[in-house]
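Consider the single chain below, provided in structure tokens and representing the form predicted on its own.
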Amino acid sequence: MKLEVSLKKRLGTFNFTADFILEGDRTGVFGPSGSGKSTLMNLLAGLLRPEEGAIRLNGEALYDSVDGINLPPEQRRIGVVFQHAHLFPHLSVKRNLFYGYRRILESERKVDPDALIEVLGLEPLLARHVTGLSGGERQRVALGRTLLACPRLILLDEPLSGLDAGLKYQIIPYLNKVFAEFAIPLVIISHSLNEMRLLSDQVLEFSEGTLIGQTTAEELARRSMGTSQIGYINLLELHHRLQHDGLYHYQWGDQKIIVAAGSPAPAGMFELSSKDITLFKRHPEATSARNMLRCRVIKSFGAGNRIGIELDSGGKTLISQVVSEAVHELDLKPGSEIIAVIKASAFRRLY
């Protein structure tokens, strides 16, 4: 996907400006409340009209103030999933799903309904009325309905913010599977860095109505370590679970990870704070921590008054957080060998 945007919009005393070119299929839009994220989404979808500028999607003008082009929302073929599902309460799940699908030309039907229903796990829900669905089920139906309309681009406007953490992380694997399976580009708004990192490859960062940069979610996460109380969050995809003495043993690259809080699933995504990784120059003689990983220092980086240490752990990357004195005392320079010590209870399962 190639999305070219150069826009100005005034809403009362709020001025919005954006000028960027996106090439890629997974983009996040990040910034505090009132920074202009939803304004951008509404402009792209055709729900707001700019004062001036242009929007081009894969070379086609959706809006151009010079040439007098302003395609209505239904002609842009951009799907939107909002924070609230906005399902039709008088229709069943199946009729909600197929609402847009039945209204597009057969030649434009690029998504196989049966395959999508299977990917989203909606088969058991098809005959039910949407009023009896959980929040997570409603969002899956809303996503399915939008995808079956076969848009050229899908906008996700805080689609997970109304859900508790458990439901949120149940839906993320569905989202990743859907967009990988059907190759529909997405732009997602979120306040959550974890969501950004799990769902996007590049990020547009907004502040006070202005685009202040194009970066990656990983770079945002590292930068936020300086202000976050929980530090940098490592995301670890662990596989091949074995249970032993009440602990769960997982494979992570070339390393074994021991986790205290497990689940029946043989694999999953876990988070680990940089503050929960203690570094030793030599293998400790005795410790209550179950994980002692041999690592090599890749580099260090500053974030506020904190120092992040990027480590190579058997081909995987870990970020530990230390104070400046520790950098000198442990000789934490690129290439240094180090032992990362982590308690089994420090890991938190996301999904």
Given for the second form:
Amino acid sequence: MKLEVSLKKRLGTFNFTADFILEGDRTGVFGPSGSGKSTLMNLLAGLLRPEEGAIRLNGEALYDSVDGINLPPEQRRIGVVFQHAHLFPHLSVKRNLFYGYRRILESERKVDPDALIEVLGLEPLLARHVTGLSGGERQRVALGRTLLACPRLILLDEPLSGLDAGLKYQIIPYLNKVFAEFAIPLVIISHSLNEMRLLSDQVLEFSEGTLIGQTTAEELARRSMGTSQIGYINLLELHHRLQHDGLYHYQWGDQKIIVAAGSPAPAGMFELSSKDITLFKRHPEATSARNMLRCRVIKSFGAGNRIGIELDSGGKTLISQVVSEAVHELDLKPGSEIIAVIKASAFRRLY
Amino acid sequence: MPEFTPTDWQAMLLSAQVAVTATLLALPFGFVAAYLLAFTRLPGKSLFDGIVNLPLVLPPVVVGYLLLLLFGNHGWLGHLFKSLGIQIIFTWKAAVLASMVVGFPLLVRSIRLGMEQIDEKLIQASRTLGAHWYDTLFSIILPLSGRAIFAGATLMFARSLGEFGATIIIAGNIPGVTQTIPLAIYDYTSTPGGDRMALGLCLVSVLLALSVLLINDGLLKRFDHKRQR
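Can you give me the structure for the form predicted together with the partner chain, which would complement the form predicted on its own we have just seen?
Full complex below, order starting with the chain above.
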């Protein structure tokens, strides 16, 4: 997908300007409330008319103030998943799902409804009425409804922020599965760094209505380590669960990881704060912490008054945070061998 | 209960006929007017809003007189209809016209209120899913304002049953032709010894209005019940 955007829009005293070219299929839009994220979505979908500029999707002009082009939303074929699902209250789940599907040409129906219903686990909901659905179910139906309209691009406007943490991370695997399976590019708005990192490859950063940078979610996360109270969050995808003595043993790359908060699922996504990784120069003889991983320092980076240490642990990356004195005492420089010690209880399961 | 005369029965029948016709004829116009007021940004929208609501605040006699000027033999609309061979003034059609104009603001207000309660995001969602504006109008806005349309139609129907001022001016008070219940009551009250008959027709009016309200209430409840499922 190639999306070229150059837009100006004034809304009262709020001025929105954006100028960027996107290539790649998973993009995040990041910024605090009121930074213009939703304005961008509405402008792209054709729900808001800009003052001037142009929007081109894969070379086709959706809007061009010079040529006087302004395609209405139904002709842009850009799907939107709203924050609160916004299912049609007078239609059943099934009719909601097929609302867009029934309105496109047969030749454009690239998503197989049965496969989608399977992936999103919607089969038991089909005959139900939308008023009886839970938040997570509603959001899954909304996602399915948008995907079945076979859009050329999907905009997700804080699709998970209305859900509680448990539900939120239940939906992320669905999202990843769906977008991988049906190959539809996505642009996701969020103010959660974790969501960004799990769902996007590149990130547009907005502040006060202006695009201030094109970066990656990983970069944003490292930068925020200096100001965040919870430090940098390592995301670890762990596999091959074995239960032993009330603890859960997982495989992570070449290493074994012992986790207190496991689950019956064979694999899962866990978060681990950079503050919970203690570095030792030599292998400690004995410690209460269950995980001691041999690592090699790749590089260090500064964020505020803290120093992030990027470690290679059996082919996987970990970020630990230390203060500058520790860098000297442990002689942390690229290539140094080090032991990372992590308590089993430091891992928090996301999904 | 007094014995009703054949003209009384005719008045009752005519009242029902006029109210039903006026309501049905006004519905599409009312829906369009409410849509324009609720969803579009027309220049001169407040003026349009004012004109739609004018019959609500004008004395019905004034409305009737203006209609008489417009649809009379020398009025330009009256002229037009006459060339088509349709006589409106002093026929039951005039009573329908009077009811339509007087009841219209009630209908539009009710539908508009209902439409304004529809979440704008639902409309946006339908557009981004590939629906044209007219498709959205029929697949989302119309069904979601069904309750309001029904409530507005009931209100207008009840108002039409009671319409007097504009009707007497434009349709006259011809027994058996244009005499509806209120006009018949008016006749009885100005006739010596007609009190009993007037009271009888008043009772019919009350019963009619009450049953309309009760039926309306019952249907709306069923409507909500269906929605809940």
